[in-house]
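First, one chain by itself in structure tokens, the form predicted alone.
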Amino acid sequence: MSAPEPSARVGGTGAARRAAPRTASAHGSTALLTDRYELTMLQAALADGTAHRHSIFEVFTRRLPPGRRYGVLAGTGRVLEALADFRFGEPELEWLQAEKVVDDATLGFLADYRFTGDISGYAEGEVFFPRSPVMVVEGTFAECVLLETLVLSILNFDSAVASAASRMTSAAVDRPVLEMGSRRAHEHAAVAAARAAVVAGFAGTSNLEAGRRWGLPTIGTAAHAFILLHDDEESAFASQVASQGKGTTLLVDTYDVRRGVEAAIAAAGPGLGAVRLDSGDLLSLAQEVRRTLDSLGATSTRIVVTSDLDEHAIAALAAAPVDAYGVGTSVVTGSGAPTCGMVYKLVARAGEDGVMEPVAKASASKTSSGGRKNAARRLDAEGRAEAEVIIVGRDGEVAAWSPEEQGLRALHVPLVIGGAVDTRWCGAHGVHTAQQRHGLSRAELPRGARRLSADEPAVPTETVTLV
């Protein structure tokens, strides 16, 4: 299809301007959340006639971060939500034209851009391993290549946060973990991090936008500034209890912890909801605070600890009388692994005859495997994972494959069909579904896989070729 004159696409009037409406989403267009080379590749492919070749792109990681035994896929729902807003409206097209990023024919293509292909992949919340094909994007080259940066920027960040969060909730066992890292991240990353942490089992977040957008439970009462505002702890605590009720959490370590606990119970009575410790030797302080609370009759008052916690600090507090943990910096930065190293690679494309052909990069240390893939997890008689199984072979057979062997659990689910997003993976429902999936998936890991000590991936990745 030939592109209309650029004036009908950019800077025109009347009906011509309405041909490329601005997205109505409250979040605005996501089309420029991308790298320039995605558009320059598109321009060249449109010019040489290869842009409309049917193509398959695959998202995977070649290795886990050092010492990690598994990863957690998160951000799938955000990808699907962002896909709905991936539109080049007049503001985007006018800027691309003014900056001479692409030519007029490419601007015409972008004005009508809609993803009409298919996306499948691991369910959000699923654990993954090296070479796991966590997302497969299929359509024309032109449709798919534009999504690379958007998909990777979301999945790499969200999965890094979820992978760290999973280690923390695993170390906490049955004690709730709360996300409170907004002040340690970019303002928009903080919202995404809160969502990813909840996918991996966190019980709530301090971030109100994340709560509004995805229906997440929000938490928070008062900081040290509120205590310091008042003439003494007694008046600060009395004010907070009057405002928020006896079920609130009082911060008791601004001055002397024991006196702080006594003042808290004096203000709220033995029915106080919780006290929070945010500094010092948390193990010994928690023990001292528990004794003090019990001696004052506040046997049901919980102890919440914060203060630069990570999975190792949480594990070290396993024997302490702690009821909940609050984590900030470590979770929003991936606890030492801020990205998952995921890549988005073309693995198959149609030749001149229309037949799908596998393609792969062969560079040293960055090799990949060509061709369409399917995926399953092999489970033993107890339902524990034994291996990640990657299915390869002739394109049509791999696409139609379903596990017949007992003990194989298929991992790919449909996410987008013919451009239509399966909204079950989006919004608040999508987060809840992902959290449930993570709990079930992590429970399949072999015994010892959740230890925090550095080790190899929890299960090997095997390749099965269909014949």
Contents of the next structure:
Number of protein chains: 2
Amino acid sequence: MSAPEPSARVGGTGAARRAAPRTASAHGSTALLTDRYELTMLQAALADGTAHRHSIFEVFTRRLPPGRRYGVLAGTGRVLEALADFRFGEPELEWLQAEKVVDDATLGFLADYRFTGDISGYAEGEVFFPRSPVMVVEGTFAECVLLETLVLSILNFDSAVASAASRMTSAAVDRPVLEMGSRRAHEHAAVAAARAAVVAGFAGTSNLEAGRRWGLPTIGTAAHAFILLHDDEESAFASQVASQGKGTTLLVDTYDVRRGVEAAIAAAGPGLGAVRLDSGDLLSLAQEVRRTLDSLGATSTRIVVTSDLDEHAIAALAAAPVDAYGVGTSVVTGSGAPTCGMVYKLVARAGEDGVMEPVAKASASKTSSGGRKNAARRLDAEGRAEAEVIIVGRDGEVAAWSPEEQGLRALHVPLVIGGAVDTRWCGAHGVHTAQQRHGLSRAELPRGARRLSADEPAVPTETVTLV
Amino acid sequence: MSAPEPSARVGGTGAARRAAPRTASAHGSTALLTDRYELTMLQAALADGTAHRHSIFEVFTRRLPPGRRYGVLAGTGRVLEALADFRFGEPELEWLQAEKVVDDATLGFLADYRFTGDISGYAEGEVFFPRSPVMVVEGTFAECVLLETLVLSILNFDSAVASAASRMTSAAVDRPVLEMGSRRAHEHAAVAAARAAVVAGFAGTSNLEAGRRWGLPTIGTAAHAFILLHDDEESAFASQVASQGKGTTLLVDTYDVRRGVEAAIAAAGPGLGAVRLDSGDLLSLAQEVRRTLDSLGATSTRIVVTSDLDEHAIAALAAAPVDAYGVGTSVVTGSGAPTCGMVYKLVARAGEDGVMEPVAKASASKTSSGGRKNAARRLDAEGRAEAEVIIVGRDGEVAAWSPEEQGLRALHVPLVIGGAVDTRWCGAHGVHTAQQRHGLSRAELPRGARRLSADEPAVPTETVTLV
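Starting from the form predicted alone above, please write out the structure of the form predicted together with a further copy of the same chain.
Next comes the full complex, this chain leading.
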């Protein structure tokens, strides 16, 4: 096995490696959150000179989960945040060397690695359909291929959660929905799930780290353990009201719900903020609790329900006197679709002569469509979406194509230009912008698109091939 | 809202906070990977003096996912690793203060927080059934309640993956199964999923960070993008063989599989390590590829298949000439059960007089059984599991109860004693031990327990109440 020198155009050198700055991010390097084959492909491509070929990778999904009418793109801001931490520092390089994952020439390239290409895509929060090109990553093969696994991990998970969450906020209409599923997801996935739920309209989350990282509203008061810790419900309620004020939410279903409600109002007075129900037949229980609260004069005390809810359970409670929904398991696990099927495919690359050529896998199933894409949404006279329009063709023509000139709403926005991240999509501001985008895009869907019953995608995906 | 002084027995002081050491872990603090209500409960309990009550929390699941015959406990080692990083450093305390999540007295307690209690539980890799007490956390209410969300996040996710993975390695019999699902999971969940899959018998993973963190074998060679990057399949194969040696695995289904196999052997010779099939009808395709390889003299070249496999697809390929399975989506999403329903329940706590009392929620559904538990497995004369035996009762009696004296196999092992973690359960050694434990425990299940078809739990769970 020979280990030729890397291409001067893309590679670093072993010497450069020693001078590479150490990863200094608060979150640590994201560079090893990837599949081994991204690095072994890089090694072979550096050795044979193809690593520097200009390349376009596209992220899309071939289909929506069965019965779903639209998907919700989430995670774009997290991809951009993770990109800044995608650095191979000394700890990463030393491990790769010790394990002989790649050769010295490749280690040199990795030590100097910075993404210098362009990324565009759907704005975070936008809805998507089969084959929507939700992200386009462009640069040398070497710099783009390394990002595949990380980009997909983030977009697949965050979009799965947001797609489920959007159905829940849609079913809840104007009532707030709160994310409480941290314990049903990997401890870091839980943080991202909280963010994705808020992108899709959730009003807050129980997850503190998500609150810290993106400024999300955090919520939560007490569990059954707090009641059981005390000698009786009365002393638990008194303690909570003393500590949190009468605006707090008291959990009233540890023993008998009716007596729990009475004890709650006895402890806090009729100005109690809310009571929470976490078990039982919520439809009839909420009605009983409302009557009890009203009879005690607590007419403005709200009722929060939180027992294994999903979008269907929320819809079923539409007529119940419920003021807010807390959702756990079903939102963080994508309500039956825990991941999206997004893929990251090479769709065009330069040949030996530098001219861009479309490429695509040809055999059997799992085919994809080669060539650069653009995307737009066609709206009818009322501003309702009629079709997802995918433009495909030779590189130059697609790049020059203008959706606006065709009377279509453009879907691609620039995210990274020449390696520089547009930070408006990141952080708390990015989440806020994404939530607004989602609200607008969902409102634009055809009537009936928000029904929960299984059906086809809400609009067809049309492909226009430019000659 | 008043903010009384914290109890001297459990609280720290505002002054102590300034002297608290900063979090210095490589992975960062895990302390905010939690629900807000854990901290607000703590605040109220510190104020009313109940925070110091000695408490026993128990982790268990009420049921297995529909049709599953057993669950596999995974994540115990990660819980212990995360415990060392469960520290409230200055950045965490400053955010909690700025957001007014808790009062100053509580911040003082958090600044000094170290878990000083005991944790015992099933050994990682052990199989479990409904109501198996897989972990028991004991200490003051304050120190135990804070760990709830983190413990559940880890055990629920890791056990969901391991439970699915065990069905896959079982279906594969002696053929190796490789984890390749990173792109279908949150980027950090992917790392944990790789580990959990290995606990349940997977032979390796594509995830580099999992390789680095726990010494897992990492695998992977090239994707379709690598083939498409090159002018033709021949030059791509030649490049890969030059870079990786002829022992590599060549991906042969980008264009025509038969021509791909011929090109692969032309590039590497009949000593080629393996070919990979990632699409098509794998049963017939594997047979054709085997014939082609044999006809070219490549009789020892292996066939790896990797196209959307789950345990059922693996079982269906039992008669096909397949040498290894690569599994992605289905293992990292728990093959239809993306989380376990594990809960963390207060089952006993000291009263005002210091005497331990069993406690349990009483209303409606979601009831649980109060009191300290012990657990053991009853085996028949052949060493096959007959029943999961749960011992419940007054604290002292249960603690003194010996499974061995009853001829039963004990299931609880000590994990943390007086705050000191038994590090044999952590790191690479912990994963290795867990994989061995899983192999032994699965082999002990009744005949038929490993069938994939939906059925009841493989053994009944019996509860014995000590008087």
